[in-house]
Amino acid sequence: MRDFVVKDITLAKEGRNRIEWARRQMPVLQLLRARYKAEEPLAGVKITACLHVTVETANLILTLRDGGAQIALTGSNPLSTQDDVAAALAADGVHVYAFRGENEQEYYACLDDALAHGPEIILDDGADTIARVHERAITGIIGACEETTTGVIRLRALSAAGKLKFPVIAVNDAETKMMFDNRYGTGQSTLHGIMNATNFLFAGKTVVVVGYGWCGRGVAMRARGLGSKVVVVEANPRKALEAHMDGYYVLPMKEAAKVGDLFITVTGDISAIRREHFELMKDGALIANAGHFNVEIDIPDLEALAVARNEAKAEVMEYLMEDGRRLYLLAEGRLVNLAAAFGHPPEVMDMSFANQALCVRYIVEQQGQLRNEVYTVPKELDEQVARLKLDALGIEVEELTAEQRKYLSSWDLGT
């Protein structure tokens, strides 16, 4: 069993630096780090994270870690990794086993080697782990937290099933992760990472967003800040409808192809945009996901209908068509936000990852009590994360009197 993987141990004072800057952005992560190094409610706990190897994540860790938890953490995607934060955590003594860059078999080495520390409760974001560990009837897995749309979508068809081995808390589905995380995280950072990539203009152009969930609103919502026309494509007919009361323009695939200069997939499903959508975009059009996976584009499409690549600059793969349009795919088509950029800001992070450490306290606390099926987060710690939020930020909110209260909570009470 290695200690760790990372790229480069050096970068470790470059790292600290970064994790501490987040740390400072995040003040109810930091108040739970004090709680739990006083409390330590998870002393002996080993826990395996496969999450995005980043400062937000780094801050995590280190309140788990204060909490008395063993942790081993791998990277939940080949590009997404941030070496000078592994080798800070590396350098610290955590386990981690992630480096930017990896291909198919180093990924899943480095998941192995997460996952050889015997693990009690499983982080994981996308659901690679926990598939992983279903896989090869790993045992002794008490709970696990899934952090992303996608995952939640993959465990909830794996409880369906009835093939779910452990509780699963869906810590993505938390009103104060889901409302925030998705949509002004995944907002803004969709678009860093694009004009990082490219230093596109939106301002008068026409971006088409593929998919209309948490994520595809936040998309929508900063590309039109920016004075772009926005398309929404949509398979959901109340998400449909939602996006034309929005006030976007909702079109199928085969028509938004024709007349968008950026697309961008945020669905958690394969294929989005494929062969017959390539062949009807105009030259020059740009090719984004921030979904999980690399396979809402459908790359092996693309590939097959070039006579010709080439790498136009870092992150941006140029694809030329037999006709003489050029297409360009950001980032491997996979998430444009981390691997082009920073992802989420650690404003956001903060609340997304206080679910996660209040979430890994409660299956502790829960231990056999809880069903082998995908949980939400219980509506007191969702709760608890909003209003530690709002103090951190010195917002006050409204207290109902007692006779609001029992207004709410009667049926008598009428006009």
Ligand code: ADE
The other form holds:
Amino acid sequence: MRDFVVKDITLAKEGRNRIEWARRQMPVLQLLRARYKAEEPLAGVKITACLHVTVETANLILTLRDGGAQIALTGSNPLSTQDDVAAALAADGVHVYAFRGENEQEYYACLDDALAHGPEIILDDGADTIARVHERAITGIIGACEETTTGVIRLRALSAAGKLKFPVIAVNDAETKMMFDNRYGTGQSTLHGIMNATNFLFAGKTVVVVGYGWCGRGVAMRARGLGSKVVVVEANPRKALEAHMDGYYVLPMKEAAKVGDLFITVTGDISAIRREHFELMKDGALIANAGHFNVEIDIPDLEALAVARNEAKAEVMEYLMEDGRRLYLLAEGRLVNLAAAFGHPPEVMDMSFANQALCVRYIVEQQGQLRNEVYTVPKELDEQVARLKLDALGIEVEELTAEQRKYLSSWDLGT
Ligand code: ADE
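Let's compare: the form predicted on its own is above, so bring in the form predicted together with this ligand.
Entire complex below, previous chain first.
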């Protein structure tokens, strides 16, 4: 078994410095780390994590390790690994298998290396590891956590088919994850990635946001904040109505395609932008994805329509259409916020990864009690993360009186 696979171990010092920088912006995780170090609730537990290898993830991994866990880490996307972070973790004895720019074969070889450590718990982001374990009938797993919307959708489908082999906690669905990481994290980091790749001016432009879940809400909000006219494309009627009342234009993709200067997909679904839409786009349109997989923009359709392809600059591929229009695909249609920027800021990942750390402990403590289903994060844990974050921010919340609490749990007091 390979001990670790990273691009360049000499990057470790830079990685350590950046991990330490992020640590200071992750107070809830720091607090849990100190607690886990003292209590060792994960003593001897084997974990395979498939996450974006970033400074924030490194702080989660070190928290779990201080809690006694033995960890193997692989990247959850071929373009999201920060090579200095992978080097720092490897130099500090973590089994890391990840480097930026993996091809599909290398991606799965890394994943298999991480699985060869014989995990009892899996931390997944996108459900590739959990899917692999099911395909290969790997046993010995007591539970898993899933970090992202796309992964949760896949796992709910696996569960609905009656094939899920162990309990999974949908960390993504915790309120302290979704409302902050998905909304403010994706909102900011997606625009950061697009600006890094292109220096695009948002003011005065028409930005089409495809998908209005928590991520889409965040992206739309931030694009509007920078002065763009925002169009939302959404198939769910409740969410489309919400986008309308939030003050955005709501259009079907075939209409939005004609007016957008920039398109951003955040749907969790396949082919949200495809041939019939590329055919309608304006010359110079930029197309980016912030959803987990590179399937939301139909790249094979774009390739088939193009008469020529040229790398305009790093992270920007130009596609020349037969009629002379040029369309620009960012970061190969992969998560633009991680491929062309740093991913979400540590302040929001603090809450997401505090949920992860708490849920891993919960799985260990509940071993044998949970069914093979997709669970939401227990309310007490979600609320604990919110309270710890408020404490860290020095924000005091209102305490209800005994009378108010009683009123809220009674039915007899009316008009
Ligand atoms: N997903 C989005 N941003 C991330 C980050 N900074 N670290 C890990 N996973 C992420």
